[in-house]
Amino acid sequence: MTRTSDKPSKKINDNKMTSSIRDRSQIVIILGIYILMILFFFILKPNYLSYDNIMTILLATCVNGLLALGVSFVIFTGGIDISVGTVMTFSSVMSGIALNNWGLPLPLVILFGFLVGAFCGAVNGFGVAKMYLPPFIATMAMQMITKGLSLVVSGIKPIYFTAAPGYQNIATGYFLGIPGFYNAIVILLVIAVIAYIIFSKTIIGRFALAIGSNEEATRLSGVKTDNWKIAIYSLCGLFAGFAGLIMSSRLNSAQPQLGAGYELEAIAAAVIGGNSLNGGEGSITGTILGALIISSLTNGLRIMSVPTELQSAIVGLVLALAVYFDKRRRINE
């Protein structure tokens, strides 16, 4: 009996080790490309690497980075979550309701927003694992539900957090009083480290990769894949709740019409960071690099006065190339 339980564990660890070796080499390549891109913009516009602009890039990375971290865990399993943008908005809207209508103290308001995000993720996971819905369909349904509920609950009006003095400082306050070094940046870094630990040091990361590599084999080895899928989608929703906190704090309000479209940038960041849409491989480091690439590229194009429409087209081209090279690499393996 002991021997049987050791076999799947050894196989999962072997798969993780092989994936880790591939990921390290891929991260080096992505980092090299990122450095070349920064140098390119710096040569054309030397103020690109000014302190203020670097802080602007990092602040712009925060929301997308948090969403991308959550989406990455789902992508590791071979799934997808296109609801993270509207779940982010819904969690911030419900936090606003808890503050203004229910009179909850701020710590409980923040916690409630996180729980709303995690609950939406759990519903996604239940739809995928127990109702056998394709991840795209299950999360698209959640996207539509949360988008509609945000508009209904808010009355299609912004919900302001003025009843909580200092709420805006959660994201836009200066960390340790350092000008330009926003609290949101520190929050992203801390949560990225936590995500890295969850992925690399806990059973969630091992099982996420195992499910993405071969779900049936993982299930037959004794892993309750359905339960772990629900847990992973819940984790993704929790990250969306964190993003909702940062977004609403930056705006000092919950904007019910925001959200749609954020999921595309989050998925793009994860894929550009080397996370395979087929599942079974990827890294948290790559995800953060992918989010930085998108915000740095967008910022550089903006400084060069490239039209917004063309900026989106260029980011889309970069995403297409990332997927293309991933497919080529997998074929060659």
Second form
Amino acid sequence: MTRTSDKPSKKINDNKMTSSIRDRSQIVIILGIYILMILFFFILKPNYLSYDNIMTILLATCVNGLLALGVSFVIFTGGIDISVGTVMTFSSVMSGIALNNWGLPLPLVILFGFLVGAFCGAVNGFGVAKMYLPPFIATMAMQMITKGLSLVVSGIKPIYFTAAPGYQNIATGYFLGIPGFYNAIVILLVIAVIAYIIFSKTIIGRFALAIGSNEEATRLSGVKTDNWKIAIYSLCGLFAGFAGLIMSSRLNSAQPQLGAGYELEAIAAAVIGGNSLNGGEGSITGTILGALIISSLTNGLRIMSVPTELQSAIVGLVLALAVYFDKRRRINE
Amino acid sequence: MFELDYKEKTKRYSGGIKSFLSDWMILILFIALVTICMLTMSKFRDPKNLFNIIRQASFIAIISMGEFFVILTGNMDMSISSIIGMVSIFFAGLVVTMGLPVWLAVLIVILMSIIVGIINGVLTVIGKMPSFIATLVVMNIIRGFNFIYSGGLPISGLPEGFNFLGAGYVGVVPFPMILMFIIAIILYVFTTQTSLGRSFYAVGGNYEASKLSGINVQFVGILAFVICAVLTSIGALGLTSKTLAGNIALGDELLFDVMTIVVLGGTSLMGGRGRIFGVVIGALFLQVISNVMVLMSIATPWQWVVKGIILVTVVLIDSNTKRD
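Which structure goes with the form predicted in complex with its partner chain, now that we have seen the form predicted on its own?
Every component of the complex follows; first up is the chain already shown.
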């Protein structure tokens, strides 16, 4: 994969093409493994594929799926964001404050939560792009800061959204009145489609991959990589804000202690979905599949009454297998 | 060709006093911080408080020195939090439940941590998995084992004498402090005076070049994880001895403190750059900050906010860590 710097635009297109071809074969493999896994649980426990349980799995995918979508964009650039879990919590706590203390109307409250998330992301992006902080350190600091601020702002107590009666319905209401079909699932679906469009049809997705595969070449070919990086980290924060909305709506409260550990699960979803942590390649479909695999696996293990701590160990093993096969595939190519 | 355009890359070639200042920025900041606190806070000056700071910092420092080796080779070990839990719970289980003598239990848990270190190393170095993911997986799996072994409950009732490790004094000097300095000096000599020790820098600095110049890069890479696991288990034993109880959640909050300390100490996350005494100073630095915040009765959540801001500030000031 040697690249010369005199034809940067062609290089970006080449990279886009090879990665999209590679993605397709990879998605098929991941999908195949996913179907096998579903069959395995279905044979052991036929209830696994009941309508109710499928909806439970999809609902459980929502928060992690949204976080994983955001993190994926950062991973495409070769960076990492380990603050998404606590940024999610912080944005939901701030929404709660906006509703209860400032008395803002519900749409503004929701918008404010998104803005808080995007702002945290922008700060991460600024640190990475303009202050040359390694992404791990910049987002680790953001993790500590938002973890602390959530607790300070809330006074270490959950903030309830009882002042806004329809708030709980945003996530747990039934879409078009179909029983079991939660709004949150529709929201995840819509946002996943939007993320797919952003990734494959807009310049942000293309530049994210270009930055991930060769940042210097991208910068030399006239792309303002710094600004795009800030935009991409903000996008990641915005997705954390979406996740915060779903999370707080499901619980009808913002829980300031939540958040730690979510970032690792989101990164795991992105990696199981076949995205390389080195950046430069990946797909949104893969990320959604990765998130689905994690929640389906966790659900299946729970139905078979495997203890929680052992569940995370098994998810860990699946993650290891995913990375192992990914490595082997790359070596074969 | 383009590389010269970037100011952060040209810094590497400067020398003299400027280079000394940038190499030991953390020490200068630390001395400044301690001086200001000494002058302004009478509670801080109290020798008891100063010893207390060092005592609390020492086990975290020992764990951070382990993580330092892994980061020096350009990897990262996320599994230390669950290694701490593992050592704590299995040690207490072996001594209290199974009635083994303390020395044998110590030997067994250190052996267990060596095995974990080898697994981490093999997955990363030979399996070529990203260390972030490999050790994350190992972390989850060990956490599962810890839970199965203990059912999530702490095991208390360790013998009183074991308390010496974490809370004992030799004369007026706390024992953990002596232990920390002994380990730091041994590791300092190891990393600067032996060829094996220096090869950690070589592997982290340029993997291919080290390989071609005959260093057994795989061995060095795995050894880094093993050293990390062993030092982590020594630190975990110290932390356990303070409460005389095994607890699987003992290390849960420590991973990011340890990362912060290693970075504060001037270690580059890309590998190849860092110093053992930088890590020790990083640990003392963080502990002084926590101590001052406790003395000023600042609430714990604010302490996290402050720690996060300090992390960014120090990394910004210290060009060593920024060169990544």
